[in-house]
Partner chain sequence: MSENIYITEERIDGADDGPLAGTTVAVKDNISTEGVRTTCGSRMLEEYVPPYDATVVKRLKDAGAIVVGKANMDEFGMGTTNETSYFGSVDNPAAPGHVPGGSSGGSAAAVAAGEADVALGTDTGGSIRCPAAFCGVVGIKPTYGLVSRYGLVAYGNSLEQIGPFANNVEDAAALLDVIAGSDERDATTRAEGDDATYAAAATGDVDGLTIGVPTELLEGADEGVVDTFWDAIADLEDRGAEYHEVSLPSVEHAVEAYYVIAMSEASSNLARFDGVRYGHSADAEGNWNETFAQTRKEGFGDEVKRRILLGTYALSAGYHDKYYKKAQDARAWVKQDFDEALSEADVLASPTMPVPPFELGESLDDPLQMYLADANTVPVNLADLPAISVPAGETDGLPVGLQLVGPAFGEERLIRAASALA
Amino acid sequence: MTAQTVQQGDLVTVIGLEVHVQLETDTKIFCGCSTEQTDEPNENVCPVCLGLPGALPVLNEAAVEAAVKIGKAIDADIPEETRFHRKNYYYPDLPKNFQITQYDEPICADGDLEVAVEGDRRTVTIERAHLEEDPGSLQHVGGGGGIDSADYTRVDYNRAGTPLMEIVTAPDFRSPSEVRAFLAELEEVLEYLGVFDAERDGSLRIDANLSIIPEAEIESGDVTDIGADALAAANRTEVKNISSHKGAEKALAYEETRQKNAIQRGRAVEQETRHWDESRGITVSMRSKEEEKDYRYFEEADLPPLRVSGWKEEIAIPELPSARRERFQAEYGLNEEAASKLTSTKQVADFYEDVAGEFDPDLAATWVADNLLGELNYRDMDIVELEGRLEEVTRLVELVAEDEITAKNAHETVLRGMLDDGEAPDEIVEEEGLGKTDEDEVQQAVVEAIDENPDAVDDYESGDDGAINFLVGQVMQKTGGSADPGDVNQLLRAELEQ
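Show me the one chain in the form predicted on its own?
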């Protein structure tokens, strides 16, 4: 990451992430139970995901394929052979009392992901990414509803065994805002790969390790090169139960402030695991921080080594968001902001390219990035909700491109009507009488506006150029908003200068 020099007396924040991504597969990682979310607790379960004696796991091929795609996307090393291990610990949502995961032979290692942070491109090191099974979920009921205040807790094992990819970064982050930017970029990549559903509840969960290190302990004076000794000497907290980009930024900002305040007051920072209570906006202590030895890893005897040699080469990945952004800027002449909006999801990027293939790329960018996405965001909608209707949006762009309606009416009346009432663009144009007024009618309206507003004419002729805007408004009113404001402005000036 880019070098940053610290000032005397600074306390440096150091953050590393463990990002748990639920992979989009039809069945669980070691059994045939459905991964479909259901309101009925403990419905999609079997002896394997309940950890009953004698039940044997069988690895899901689709989960392995998704893991290989992620490895290729983060430019990681994918070994020819990898293994599964048992991670032993007791928790109510883990019925076997161990989790099948990967330990020292992960399916992906030594990767990286480039991220834009406040206009600066930075590369985050991804130390490893490994496959494992998700535990069940806990529902805290009564009392304050939190992990430390509920009257009792229910356990739902529907989630147990859902395939997870745990992505572990190096401690490369120096602020909560950097973490949020990384998570947004990572989610875009996962969505492009088709291995992840952001709308699925609990599909992205983050554990963050945060330490505060006094600048005096950084020998290099560079916050991006802290050194192993300083990192090892610092107590760190692990913050769990983070489930969104915004939540990560808020949780880590709180924890950063909590630790800095403790240090400045001469208090020790405990090495512990803390729970992010989103409703209260605070972290609360859960337990002392476990060390690797506490989990007593050993090989999973019921699963043979996983070999992907000869198969991983056949697994292809699509053009990723960063490459597509660069291509959009080069091929369509878009600026960085527009290219970022238009590649925010694969569906948006695909639709833009469809529209830009038929009409002017700048016009297509305005309509997709600004008008369409703006209206969808206002309604808390996503472009996937317009599946089957995107041809109607293309037709609306065509009406504007062919100069059949004004851009203002197309956006404010037609597009909004399409989204709110489900009508087709041509229907709205006909019902509202939005077809453009012919030139003779516009010219007649110009003449009438000049004749009926002598004061505005005098102001314009006296040098008040703003008076023309009033006259434009009068013409637009006479034409029912169907004239083009730019054309009206030109016609008025021509008429007034005769």
The other form holds:
Amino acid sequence: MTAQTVQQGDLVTVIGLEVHVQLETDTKIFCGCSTEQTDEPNENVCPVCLGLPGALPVLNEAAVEAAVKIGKAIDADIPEETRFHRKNYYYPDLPKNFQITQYDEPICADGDLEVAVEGDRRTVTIERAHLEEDPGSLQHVGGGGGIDSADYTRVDYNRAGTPLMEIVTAPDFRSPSEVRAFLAELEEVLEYLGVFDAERDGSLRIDANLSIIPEAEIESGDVTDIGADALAAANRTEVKNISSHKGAEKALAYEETRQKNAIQRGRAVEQETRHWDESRGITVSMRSKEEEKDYRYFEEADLPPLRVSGWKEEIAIPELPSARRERFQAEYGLNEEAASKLTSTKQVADFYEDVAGEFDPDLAATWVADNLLGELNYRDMDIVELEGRLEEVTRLVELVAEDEITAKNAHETVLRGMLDDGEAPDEIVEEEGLGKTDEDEVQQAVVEAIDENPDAVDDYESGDDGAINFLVGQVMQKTGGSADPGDVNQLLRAELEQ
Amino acid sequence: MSENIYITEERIDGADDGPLAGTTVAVKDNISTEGVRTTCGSRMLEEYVPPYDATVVKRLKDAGAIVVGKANMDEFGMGTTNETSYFGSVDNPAAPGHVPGGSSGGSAAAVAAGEADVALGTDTGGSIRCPAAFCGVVGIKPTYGLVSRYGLVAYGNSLEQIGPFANNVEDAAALLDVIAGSDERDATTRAEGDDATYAAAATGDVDGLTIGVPTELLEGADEGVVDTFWDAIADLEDRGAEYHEVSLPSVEHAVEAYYVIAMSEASSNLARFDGVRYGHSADAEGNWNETFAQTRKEGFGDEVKRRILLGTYALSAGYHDKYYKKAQDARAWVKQDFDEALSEADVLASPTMPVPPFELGESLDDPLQMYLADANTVPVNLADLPAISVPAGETDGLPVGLQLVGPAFGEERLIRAASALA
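And the form predicted together with the partner chain, for comparison with the form predicted on its own?
Then the entire complex follows, led off by the chain already shown.
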């Protein structure tokens, strides 16, 4: 390419991802240690995950099951037999100084995931997804506190051996926002499968390859279809240390601008690995291509080949978000926006279906999608925090559905009270006296009392304030004494003023 | 004790009763013993005390055995003479002034010297059979997967097995009975040994046994060794066995293939010794990369470094196909050859070692000579098969071992045949 064409032509951004996902299993991938997060360092460890001499890995079937679920969800090929390799490199967080991973026989190959990007549906190819073990974690202490500036570093092996799925996409993304949309969709799917917990610290880690290609070099003229030659010709950077879909968008937007600036100034983009520094909002160079590692992959003889041929049929996966979204529109007559909101997480969708099963689906949609999610969002809360209290929300919808309280009171007083003070809906209704029927009863008694006692009304209207006490007595009699005399007094005066 | 048999002499009592009650056992020092240091014959692990027992040690204890010491060995199992041990060489009780063989030299010597009734060794390319032959005792290398490797500090993990030493086949078989069988902590173990009754097979009955003698394994062997071997075969013939010659054409590549695979695996298996979690840690300034390098420079001996470097090279990009992959192809070929030979014979027989024991110090400076001495033992590890070495006699007063190789999980057959000799 010449400097001229570069300056004149438009530049196209090409991004591919390697997404590391921690799988939700009770125990680690190669030993019986708990995967529970704990504040105490090096607590959930044993000879196997510490890499003590002589310890051997034994594969946790739950991790394989999770991998098969992911494979089915992304419609990947799951081979009859899969096996593990060693990836050899020295790093202080890696107990054995090799990582057990999969190399040329991954458990999932050639899948895809459909993503909505700014209104369009796009299919992202997933080249492969494989199982591996997570290393431990490092804590840099003192000095500048950074990876290259700390006085010393502590190693915590609690995380070592947590099962990971590495999901590798084709270079199918053309913008950082597409990456964000994909990652959000992927997280949603993984949560639906019950194999992933987004709340968990470090549960999602992303390496992204980004390169900039002059549009003139894209033979077909279609930016979604870039040939291997054009890709190979462009230098790319690998951006590491991204830990969320929002972070991915920021990091890649920075990197995109950095590379475009370089190209527009006629400078070459170096092929290198860069580290996303979230706090500074920039990427920094880690190592150049010359130092690229040779991982000396070879078969892990301690783990026999794994036959998964029967698993794909035996393991069922739940309905996925995209299918559920469509069904919600068809089955409950919801619009796309509401269906989308209501399928944003599995918990929300499950809850909506519970409520819609008992009450009017429209009412249920308003209550779950607008009122509940709105109030939760305002409080920066997640529906999972209401675990065990969802019945209370259902009861609240019931109160509205049966016209026992007004929708306004239900939302503004009861729901907010439930979220802020942790009280049950009936308690709040009782305390706040929101019971619509009670009010009506008193009101009705007031009207009756006025109708039945024209003399007392005349007396009152002619200035005899004592007549009101007679009327209050009548109302109290009619309501069996359950009404508040002060309230009755007010109600009578209001009615008589009309 | 002049022979320097044990690196650590410490008594570990087992259960009050059991099939090995009262039996004393020497345990090779690469097999983890809870609370008792396990050095692998290396400065790297000079002060390493495992927090857990290897599965075989647990089984010994449950069977009532008494562990009497951690036996000397070539550093991380890398050697044929026991002379690469950081803790010094072992003198051969059966041939003083000579090496006991390696790498399980201390284990074989313990039995030969009467320091222990039986012993455990490990065999990656002959490390049980070689010292058994050199010390004039019985040693069994089980089928890969018969005995749990959990707690065995790995050298070549696709090749190695833990196995017994004893003065006679029946005692070795009785020890194998205790340690064999599947283990949930070692995914490569198989159920074949679960209800083993190997000791009962030591009947000495070889009537009708067909023995295949691979001609390639006699070529280039010491004359005295070959003569002793044929005497032993004649002895078996007298008891009703018959022999014929067979061919294993692939074995001429076995030593190369074995060393490429074993060194490649070793380069990875020994990567964990970086001084962070356990073992020797250099008092070095600098970043972690420099500290790791200094720790490994100080902690490992020359032979270990040689094998790590060669193994790293064999796995490197650009060389992987030329060395590691080719070695795997050769391994498959060796397996196939053994399958064919064993379809025409019940067992295969050869001298265990092509030479009698070296004199102490003789082979230290020539690693290649040492590697070639493994020619008869390494093919068996490549093929994952069981083998036994039994004393066949002596040449010039030095012990000679006879090796019998059987089909996978054919330990009973080997024990029955070998028990005719010892």
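Since this is a predicted model, take the numbers as computed values, not measurements. Superpose the two forms; the largest set of C-alphas matching within 1.5 Å is the rigid core. Numbering follows the first chain given and starts at 1.
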Core-aligned C-alpha movement of A63 between the two forms reaching 2 Å:
no
Classify L471 as shifted (yes) or not shifted (no) between the two forms, where shifted means its C-alpha moves by 2 Å or more with the rigid core superposed.
yes
Superposing on the rigid core, I want to see if F30 changes position between the two forms - specifically a Cα shift of 2 Å or more.
no
Per-residue Cα shift, T153, between the two forms [Å; core superposed]:
2.5
